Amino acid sequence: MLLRHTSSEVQQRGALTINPAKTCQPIGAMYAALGIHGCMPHSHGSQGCCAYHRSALTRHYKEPAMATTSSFTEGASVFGGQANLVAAINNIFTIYNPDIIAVHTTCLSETIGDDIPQIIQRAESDGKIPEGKLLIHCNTPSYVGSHVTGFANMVKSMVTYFSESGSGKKLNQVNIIPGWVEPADMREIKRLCGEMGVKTVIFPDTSGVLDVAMTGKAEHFPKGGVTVEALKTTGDSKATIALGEVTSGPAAKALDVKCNVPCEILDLPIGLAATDRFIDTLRKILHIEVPETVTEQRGRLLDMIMDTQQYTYKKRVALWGDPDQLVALAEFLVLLDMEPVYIVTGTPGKNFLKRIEKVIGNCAFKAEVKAGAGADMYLMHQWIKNEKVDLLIGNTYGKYISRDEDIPLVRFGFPIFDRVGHQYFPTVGYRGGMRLLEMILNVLLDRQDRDCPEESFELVM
């Protein structure tokens, strides 16, 4: 009905994208910067991309967004947006008063060609900018990478504006940067963190900011975050972890580089054997011992997964989103049995394609994996129409796909517009393995159920 226009014959498309899997840098710039406690993300281009990104979020994650704009006008695309970022910052710490602004740039900024730091030091030495309040900056072209390159970006600036190693001693804390997941997801990992005794300083960190309790009094700046005290002390850290290739791996490089904080790259927490590679690093780094509770949580999810195997054996599955959540999803899905046959992501980078290979690449099904030009939903749902699937696991973009083609979808990832609850309820670690196997297992019974005929409808599944 919807997308039934869809050809079957796939062709090959060099300059056309129907339905990209991604979407712009600077939604992830801004998402990354409201995980810093007290910041005002500010985009520095025309009034109807701000809207856009705010808009996006705030339907994503069911809690307003706030951010600034720079409000370019056609005299400002032709001469240049310096006056328009000098007269904001005066308005914003005039108005709002955070303790930062994080700068990030437009396609029309970009364009133009704006040098957003010799901004920055003409707004300071015009005195725009309050004694103890700060500025950070990062560039964000729309026309470039993905979300998730404007999340690392942003995430990279951090350590650029703030990480210092000052004491002459190395910290016993560990530095996490946690890629790009829900305020869920940064609390699970937190809470872990917690039960095995590991002082940490996450960031960013929009635990407390997009998931806030309902008080009745409204806040621009929610106690969530982390702090600018915190980053600092991030030069000397032990370590750090970078939960993610593409989202973390930037910042980590980038702060081993300046500070010499020695870091370990892992795929994020997502299912049994990358929660066990997480929970492991943290022990090496610090040789502690992996507490009781956290073994017994693993053994849940591990017992979950044999009690359940045989409705996840050999269900094709169509996955698609950014790269880190997919490598992790697709092994996860593998342990279980299951077949990750058709993989997308819109977000360019040849080192995808190795990472999922490592992940599939002795499975005995054959799987069609893409990446960045080329990589959309059309190509995806083209490959549907070819040969189905049983269960489609994205964001919400894929319900059209599932409705024409009567497959069930498990919506993970980014955005999600059309339910809630994934902003409160983690998919990281072992109690979050269990919720997405849950999932999993919840619209494949209701499948098996709707489907079977009335001799086979069984009470107990």
Contents of the next structure:
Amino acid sequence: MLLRHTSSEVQQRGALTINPAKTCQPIGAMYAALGIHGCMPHSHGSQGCCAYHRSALTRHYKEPAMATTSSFTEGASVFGGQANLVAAINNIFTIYNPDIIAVHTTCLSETIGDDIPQIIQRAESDGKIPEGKLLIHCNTPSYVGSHVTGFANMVKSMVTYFSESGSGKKLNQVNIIPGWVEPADMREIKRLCGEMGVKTVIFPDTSGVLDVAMTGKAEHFPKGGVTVEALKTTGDSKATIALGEVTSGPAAKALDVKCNVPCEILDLPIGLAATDRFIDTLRKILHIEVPETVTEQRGRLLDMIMDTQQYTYKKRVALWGDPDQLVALAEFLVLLDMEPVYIVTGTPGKNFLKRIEKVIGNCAFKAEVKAGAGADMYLMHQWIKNEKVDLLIGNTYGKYISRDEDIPLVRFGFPIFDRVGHQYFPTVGYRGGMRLLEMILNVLLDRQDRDCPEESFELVM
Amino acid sequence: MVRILDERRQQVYRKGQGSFNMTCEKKSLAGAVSQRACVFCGSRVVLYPIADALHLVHGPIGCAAYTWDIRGALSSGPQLHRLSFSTDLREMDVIQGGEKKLYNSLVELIDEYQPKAAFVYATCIVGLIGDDVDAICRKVSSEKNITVLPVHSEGFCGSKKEGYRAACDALYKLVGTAPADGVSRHSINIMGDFNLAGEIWLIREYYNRMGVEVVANITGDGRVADIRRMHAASLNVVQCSGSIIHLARKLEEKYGRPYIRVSYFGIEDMAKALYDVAEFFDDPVMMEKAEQIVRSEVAAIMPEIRRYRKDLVGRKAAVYVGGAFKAFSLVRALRLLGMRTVLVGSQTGNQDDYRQLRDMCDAGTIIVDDSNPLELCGFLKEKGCDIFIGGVKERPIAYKLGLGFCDHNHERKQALAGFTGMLNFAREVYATVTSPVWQFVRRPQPAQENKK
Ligand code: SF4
Ligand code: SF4
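Structure of the form predicted in complex with its partner chain, please, following the form predicted alone?
Then the entire complex follows, led off by the chain already shown.
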């Protein structure tokens, strides 16, 4: 019993997080920056943070995650990190030669109060930025928000630095901000849009960066990622669709303000209804018909849900992870007639509670929902100890509860350190919905096969 | 040829070319994709396996989240060390100071878990906002009547090495706080092993079979009570020179307990680790037993190893690990498998280490200090290796180039120490080097052969 120390009595904790359901901002900024073609993420702080972020991304994506660090020393922590950053910029362009460097801060440089734009200017005037090379930045103090905030900040910076409404006329394209989803999800969103005949700029785009095919050549800057040219055109797009309020909302709004591109902020297209809304929004914006092939995909998901409803009916589920994922997932589960009774995210946000309330407010079951301080895996475990659930859905950190309480776990979200598949198979769109449902059913049915008495062990289910 | 930053030229050496004058123990360059971690990481690695202690990370959430149970340091009893505790500093705390939060967290945790001692890790931010961590620890210590030790591990104060030192300083404060009686004259502490995949259990068993009492494991499967009386052991047997040597030196200074340095990787080094202890106690019976153990263990594993060797002879390996001491053992172990090490490096070696490596290796071998992925990739391509041995950050590099890989760091899934470990290592190397998947992968060819 790895978690034998968990007591079932839920007490108000004054301070303290036990087994967090979040991590810090910079890793999100790093992940987002990897979704720009030819980009080197740069961590402005001590080397430790950067090493941790890279390791975590590598463990999850099973791909090398490149990023550089300002390597702060005691001197920098006293006098500021300007010299380190200028030197770093010079070294990065000389040795790694990326097209663009995306700087994010850390707690350390934030607390010191380094002014990144001013340092970038300095590097520029010192001639450290070669002709045609670019630099962007965002602030990611980890004592504010969480890893998803860092992601959102970097995506917003892409808009602030690149989006232009240059040509004056609207292009027949839509911006899609996919949120913090897997490379496979970004690929699937692109595929769906392609099928609809919609021209898109999707940013960031980590497909082709963190799910690269084996070629025997190690390319430090793989061919995937949104290009800077494409990013520049986002100001002339017809509209922006932001998937996920927390991760994509800020960038979409910034683009609206900066270049007058109207935006629709939707939930992540996870599950049937959310995908419907996504498809429908595309249809309306571009005045197009939804092609037969897409309708068929939808029909197949619907068919699968109907065929299997008896197995999902009234199953109690505990979920944890990131706000945008949780809202969409909870909605899907409700459609499956399941009961998302415990929901936890370490990311603070009042709006999250409202969004969840909208999804499950009218349901018959009672749910516990918590976000921000004190919302951690320890609390989740306490809830579960008080009243069990049938299924866990969340990242790898749920495996302790899964084992101790003997509850099946579907791995979903970030990070997943102990399984493969999440990078390659989407959970967004209709097909992604089918995969999610399949994963859920598999663990539930396996469980039934394992636990049922011999006489009711069934061949056909 | 691989592009190397000018400032790094002195951190790379090719055996047989030019004179040997390696600089190392340098700070990583700003702007490098350094594979190095921070002070906090070093402290955490060393202390975290102490399973009945509380480990509270004082700082913003990230530092704690990334170190939550990522190293498989096994415990035979309590599992408290596998949970993640953080004060999760927020903006207000950064402005107003985190002392109160730290105090409250400690009190709550101690009430809840009744640990045997508590370690409080001060991370970068804490160093900046100036919390008096020592004072809080003292206060809680006296109020709760348990030892609460601050670990000054602000990341920017150096690399892992400084973290090891901070950890040793904290450990040292525990030493000598319990009576030393009832300990046999033939007693040792096993230091510098973290019980990854249960390795310390193997090693303990060898020593026990020799009639040696093991007082404390530092720190794999460690217990606070053992550490308190570790000064009673006659000899300190130190592995992984970097992490724990500082503590061994202090024990020698204060208690006159000598230490020896050993390695448990590979047959030669493992056997030597047993003989050296027997020799120290100058006990023929013990030596006899050690020889017996070596004989029977080697006899048990060699037939299988010989089978693997047939297919591995002449293959080329690259090694990039944390400490140089491990690199020595690996070069030897690979040689036992008939393999050549063509690239070897570490994150934290010193001049002497690299000189020793140079002496061990064949001409043409590249020796590097604090390398980065770009450089490593270049060297791997240039040398045309069959396997890369390293840690989590090296794994994807190897696979991208289509090379075999073996994790010799904390993500190892099997014991690699001891005789059993040598067999596991051979199996792993064999499995990855001879995997059928490589026939579908075009590997980069070594530079010279290309020219022909
Ligand atoms: S929380 Fe802050 S200090 Fe800690 S790893 Fe994240 S950025 Fe670095
Ligand atoms: S460098 Fe500092 S802030 Fe970053 S992980 Fe290490 S201790 Fe934490």
